[in-house]
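One chain is shown next in structure tokens, namely the form predicted alone.
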Amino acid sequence: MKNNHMPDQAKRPPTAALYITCLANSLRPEIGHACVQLVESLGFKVDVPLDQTCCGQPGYNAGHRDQAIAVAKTQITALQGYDWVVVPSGSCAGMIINHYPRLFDQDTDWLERATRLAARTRELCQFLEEQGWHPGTRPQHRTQHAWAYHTSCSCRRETHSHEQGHRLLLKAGIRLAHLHDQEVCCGFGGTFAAKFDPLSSRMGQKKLAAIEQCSATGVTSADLGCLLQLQSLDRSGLSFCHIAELLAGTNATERQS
């Protein structure tokens, strides 16, 4: 006999977690509130784990092996139960991906954890582009900008999900300049850019330069720590925007099947 007071599963719309990132959370909030926005209209309960913290790559990068697998349990222990795990930055969700299950090579139960996390973690341009998503208008207030599109190191290597961002972007009638030289690094790489500031600058403005080149009036990426980086060394006036700023800008309000 069904009990009416049980909610039915079967009907339940599929929930997401957003994982919003460090950068995001402390510095550009608004991100994450674009990409609420984003996954909302494809149906899902997208919920913000309040137990979820930096995803640990400083520390790994760093050879901290011991603290990096302490900071990945938390994650793991943060973002267990949803039906699917959205990151807007192809860095912290390369870590998740591709990181955590070697971090438990030799740990069979959190081996297990880590792979089941993995494999419903998607960098937010894959997940919109995998679910179908498409824009509800046409940009409005951004449609003076020629957008350069930097796709970031971690998106083409880690996540290999830039080509989705391109897609995405030209689905919703964003203007993009032709941008010499995009799978060039823009010099952020985390920790890279405090440890060896001078070269780091170096390349920024080297990528400045080509985007300058390219008439581009503004600057989009799916990693914010990238946009960071160009925007302290522009000099120009250029205007700075997360994908999903972008995306959600474009009144997205269906799923199409």
Partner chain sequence: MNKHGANGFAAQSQQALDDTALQSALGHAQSGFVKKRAQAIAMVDEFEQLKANAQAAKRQALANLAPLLEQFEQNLIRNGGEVHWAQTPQELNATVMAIARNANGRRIIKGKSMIGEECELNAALESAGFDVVESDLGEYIIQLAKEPPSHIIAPAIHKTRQQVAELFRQYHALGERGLDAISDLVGEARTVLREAFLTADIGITGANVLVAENGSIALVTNEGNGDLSATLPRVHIVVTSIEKVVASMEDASLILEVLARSATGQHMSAYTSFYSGPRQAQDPDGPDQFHVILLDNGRSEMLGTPFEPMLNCIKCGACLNHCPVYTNVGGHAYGWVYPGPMGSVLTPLLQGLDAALPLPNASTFCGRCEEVCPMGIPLPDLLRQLRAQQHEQKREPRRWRWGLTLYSRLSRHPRLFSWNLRLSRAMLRWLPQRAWPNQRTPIRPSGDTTFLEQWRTRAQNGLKNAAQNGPQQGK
Given for the second form:
Amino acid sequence: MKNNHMPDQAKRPPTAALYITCLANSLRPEIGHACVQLVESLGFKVDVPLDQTCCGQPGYNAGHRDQAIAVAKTQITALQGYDWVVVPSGSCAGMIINHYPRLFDQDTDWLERATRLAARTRELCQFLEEQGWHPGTRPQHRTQHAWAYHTSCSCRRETHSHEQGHRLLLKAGIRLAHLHDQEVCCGFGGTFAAKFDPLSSRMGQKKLAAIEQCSATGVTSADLGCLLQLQSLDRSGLSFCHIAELLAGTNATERQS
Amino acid sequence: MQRKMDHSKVSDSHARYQILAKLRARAGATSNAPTRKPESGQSPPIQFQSADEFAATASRNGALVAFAASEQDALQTVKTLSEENDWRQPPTIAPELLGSDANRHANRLWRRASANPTPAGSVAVTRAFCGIRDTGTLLCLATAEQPGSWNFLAEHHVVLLDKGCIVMGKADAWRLLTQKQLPQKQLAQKQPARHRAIHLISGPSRTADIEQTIQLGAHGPRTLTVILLG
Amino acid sequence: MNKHGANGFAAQSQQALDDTALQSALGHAQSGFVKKRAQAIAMVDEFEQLKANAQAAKRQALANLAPLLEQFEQNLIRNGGEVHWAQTPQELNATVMAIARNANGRRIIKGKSMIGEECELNAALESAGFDVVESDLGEYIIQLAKEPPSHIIAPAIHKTRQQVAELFRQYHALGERGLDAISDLVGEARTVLREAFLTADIGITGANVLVAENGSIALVTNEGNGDLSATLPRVHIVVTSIEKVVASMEDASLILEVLARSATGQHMSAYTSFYSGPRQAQDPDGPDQFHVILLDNGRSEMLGTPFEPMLNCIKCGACLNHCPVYTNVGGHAYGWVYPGPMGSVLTPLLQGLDAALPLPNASTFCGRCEEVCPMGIPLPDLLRQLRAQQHEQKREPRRWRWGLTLYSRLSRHPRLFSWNLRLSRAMLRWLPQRAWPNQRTPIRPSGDTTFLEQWRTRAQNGLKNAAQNGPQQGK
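Let's see the other form, the form predicted together with its partner chain, since the form predicted alone is already up.
Everything in the complex follows now, all chains and molecules, and the chain you saw is the first one.
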């Protein structure tokens, strides 16, 4: 096991690994670029470990504990040696922070590694606010679109960083529409959406109805899973954009307007 | 008949043995056997609470609150309320409140009466053992002079509560019941070793079982009036 | 109970989604319970402390269940009551009937009891020739409708007022009485049920808490129906379960502090009564006989296992009211008497894993149930453990078993995983609309390739790019 070097400000910039998540990696790579830009703007040396795959949540939540343990070991190994690990998803960050250590309650060596990783891991908004992110020189005009901020259940209840996301959006000058029933789930729930599609769809449609009610024209969230769930059910042409892109100002919708 | 009952007793005791054995066997496996700190020494004396604050929490529960200087005044208030609100029946009053035997004969039990025993506009007047400020709750004991059913059968329930007998929470109320820290008037009620029933009453009878719409007087009293005495 | 039980969840939930009357009824519930609970909790200074107190009282009780139950029994017998034990619903039902027959009782009035529902006590009593009337308004409505409850504290929450009026017209001799307003419906039930209270031989209620130190049972209602059932008939039978015992009146009150606030958003329900036994010489009313039946039905098996926290449950219903699944499909979809998150845990534990395969999976793990649970039950975690049991016993659908296993295997091999993602991207790009479920439009991947591929390319060209373009800005 490599030593985990503590940041030495005088010699080198602190390092941050981006844990991109399998959904953003495969479906929305632009989120990764936005994250790199945001974290670099805080003076960190960003790396994206190429051996990362998936946090193992699909198997873990299905009760495949042994497999989840094997997957977690792969990720823990891939993510060692960085000062910070930044995850643009409350769901995957919560998995690493809250659930990895619980997987190794029988294995002291791995428990120690998992605990150490958990302590260094942050959900993106959590990280940005803790590190004092500000929109910098980017013109801070109020955005054209009114965005509904969907606080994902995992940001709310796993990483407790939904309010941080909200504050960052305000700081970046994003115009926010007031969304009702924010604490209600959008119906994604990983494999739930596939196993119980009609139910998941109804939950998503109710969330979209709430979004329409607040006259937002776009939806943002720190969890891509929720955004994809809502996008697949949307009939009214809303824009869907991960919070990283809105904060970084790299979102196509906003740039056109 | 009797034999059937005996049979059930036998299977009962088998079930009892089985259940307790399982619980004992598994108690060892319980990881979270906590031991709370034993209460150290004597608990502090009960702090009695202000009537105004009780009035506020009781009204929040939907109780009507009135004040009276004495029991006589309180009964006068009941009379006035009856006239104003069209409570048509003569009130059934706990004998101890009447101070004499004069009207005791009027207080026949409703239980198992033949004709409609609780007609529209019926009123019961009782005295609470104490009040609980936190939740605006009346603690009422079922006693020889105040049958428990009186709390539930009438359409309108009036409860007299001594201003000096209001405690903060339920824990203090239990202490009042079990300790000797009783105000004089409550001593009379406290006599039996065991009360068949202790009723904590926090507002009139209500239901929201149809479309989550609150309706008062589901089965018990439609109104609850607290008269604070003293 | 539902014909297919809990295993029919998928079909039953689809049916529920299509039932417009049910959807309208569920709409009322959602806003009502959630808002009232939030308001009640906002008015308390330290709700977290109240929760911690209640949990501590319960934990201590669970660690000492056997001695506490014996103490409860001893004290209740001293008070003149009788205690019975039942391992199964059949034993409980048989005991109730034996008591009723022994007392020559035929007419029974019932206060709402989930243990009664769990044992299907009404059906057993009715088929044995007893007259049984439910007195909780909601329970009475579903008794007329011949349905199981759809909510543990609001059994008829799935009914609209029109449906209730229809039932009353069918079963009551109405005469001149109208049923237009909800208050008419409540008044109608009051009139009819008052007669039943006054003529019943036997009253059956549940109990919310059992108090070991004095052999009392606590009964919480808003209507007062439980108290009339407990006070007026000659015989009072309490059907309850072993995990409800706590040490003292003080511990009982700690639980009461969180119960009503979590359930209906009241600080206290209108009536909380402690009954300690039959009437004594000086008592002018109360039953001549007082029986408590303690049901196990699988609960002792949960003690000392990872599912022990489920025994903390005080049946407040907060997890149902806040569950996005429950609030969309209602209680009947769950197929047994306990719905929502607590039901999805309890049903497989009490009925067997195979009797409720879909339930542990019917959750998005949004975590709101755990957040609102006053007793700190880690419901999502317990559901996950039930999924693990299904996996270990090979009870999950095969395509999920193998699909997820394959995905986990791939996740351990970065290169294979990367190929898989690129393959998936290609498939998603070309997958036709008809391959997606009806209501959904296809999700198409953006960009040329995966982010990691783009990063690898960037890293390879890093030095060159840096020299040519200056610092990277996003894509």
